[in-house]
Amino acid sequence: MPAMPLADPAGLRAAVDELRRGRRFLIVTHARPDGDALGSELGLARLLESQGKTVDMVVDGGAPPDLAFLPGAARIGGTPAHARPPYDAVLVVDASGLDRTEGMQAAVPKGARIVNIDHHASNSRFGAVNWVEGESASTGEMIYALAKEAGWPLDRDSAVCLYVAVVTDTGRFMFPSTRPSTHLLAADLLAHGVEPGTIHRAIWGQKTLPELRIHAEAIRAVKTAAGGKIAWTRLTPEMFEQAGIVITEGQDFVAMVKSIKGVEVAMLLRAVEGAVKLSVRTEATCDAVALCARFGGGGHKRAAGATLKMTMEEAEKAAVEAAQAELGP
């Protein structure tokens, strides 16, 4: 089948090289996972494994509850305790920063060698070796490309976890980062034994009554701005409270606020603690790495994300006005 295009082969021929070497790897990914992140660490150490080498795995706070279903989840850590040093290699997936995998920077040692594979074009090459793909529709695509060059196979149980990574970064195929080459990969995927409903339903089709009042809360909380081509909506810890659910990370509200008919920029505003998270969703018409740049965030041209040290009041103003500058007359 067509390769993945790649804009940088000399960088995944050096991961390669590198996992080749390599027996002992520790993989670590961004704090608050989503089915990219924990799919591709996943994956990946399915395919580590499959060739004698030992692996550890963690992520702060370890593996969400709505990703639990995902073949190996339960081996992951959530603490640095987990970790089990000397490693050869310290994997960091899906994450733009080292900073990103937050409570888990302690659990690399100390002048680890970093293998740092992205999909961000606003990844910050922190690693010792560097594949970045910023064009790419998912970690779990390149995750897919590297098992193609090692010449690694996949079973079903590492393929189940690379369709997970790359039908939600891709929005169920719906993003503009959706290439031929992605959905050739999704099929060789059903090919190794995955069950596309049997997927949806595990993420999409599990929702209990609480967590639909919170979207409820969400909409109700929906407003407007540019003639209806800004929307954005907040959550706050106290919509959950009331809603009886813990606090998530937000994907499902920001991409409900994108549905709106007319919207080219979609945010979420979700407060924590001492702070208001970001998340952006727009169409060509802006650009969501530069508008998230403007605090300090990143991500990719059509989804990006920025922690906003301020009120939910100051965070709403500064992001609606970056919106507006960011979209043009």
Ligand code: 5GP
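From a predicted model like this one, the values you see are computed outputs, not experimental measurements. By rigid core we mean the largest C-alpha set that fits within 1.5 Å across both forms. Numbering follows the first chain given and starts at 1. Compared with the form predicted together with this ligand:
Comparing the forms between the two forms on their rigid core, the Cα displacement of Ala68 stays under 2 Å.
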The other form holds:
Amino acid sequence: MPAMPLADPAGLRAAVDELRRGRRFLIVTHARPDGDALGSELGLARLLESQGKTVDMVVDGGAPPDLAFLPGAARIGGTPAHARPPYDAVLVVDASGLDRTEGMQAAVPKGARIVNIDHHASNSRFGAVNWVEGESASTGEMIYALAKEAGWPLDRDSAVCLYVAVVTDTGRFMFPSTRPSTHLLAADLLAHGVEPGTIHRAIWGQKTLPELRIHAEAIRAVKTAAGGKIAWTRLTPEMFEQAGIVITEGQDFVAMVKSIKGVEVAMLLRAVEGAVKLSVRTEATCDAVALCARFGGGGHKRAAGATLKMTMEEAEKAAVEAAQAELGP
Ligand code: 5GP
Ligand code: MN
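Same protein, the form predicted together with this ligand this time rather than the form predicted alone?
Every component of the complex follows; first up is the chain already shown.
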């Protein structure tokens, strides 16, 4: 089976060395983890434990409810106090910088040996060991490659975790970052007992009626600029109040905006505590990282985000101006 093309094979070997050698690990990921972050954390933990190693995991507030179905999610500690050092290394997955772990930085012991495993091209290489694959569609794919390199067998639970990582970060195998090796590893994960229908239902088939109604509101609120090449919508506190729920995850919404014919830059502005979270999805005509970097954010060329410390009105104006500036002719 053709393996994932590697940009940094030396990084992979260094990471495997580190994991082979150590006995006790802490794994952390970016704050408000998505499927790739949590699936990679849990999948890697399971692989290490299958080798007789001890692993702690922390995520600010614990595993988010929408990913609580992942095997092992209940074991994740919700505060830095769940860390029980000493550790041979701290493994940071799916985070372009250590600052992206936000509150969980406090769980990392001073002077800890950090192993940085990530697929953001903009990664700041903050580890003692850095394995960065900027062309990889997901960190989950990297964990799979790591298991192969180390010769550590997968089981059903680790396969489920890695499948969730891959299926979410490839937009269900639809993003251009999806490669032949992505489908081949998905096939292998299915061979280990992953049921795609069950996972798709768990991730995308659990919407409540108030959630669906917020989708309707968000569609109603779509605006466009640049002759329809830029489209955006917003999720405001008023919309949350009306629906009686708060939306904490914007991926579905921005994908909806991106699905409009002719759209090259899709944006979601979502009210969060005291700020606005911007999510951007683009075609090749606009670099989403450059757009979000204007606001101190980052991500991938076609999918990036930032937090704007502004009112919704200010954020909307600034984001649309930035999109107009970054959109090619
Ligand atoms: P989303 O729009 O789904 O929140 O994020 C899309 C991508 O952008 C993800 O790869 C995520 O890691 C990255 N991203 C989102 N928000 C931020 C941010 O505030 N800062 C940085 N550096 N990256 C972000
Ligand atoms: Mn990711």
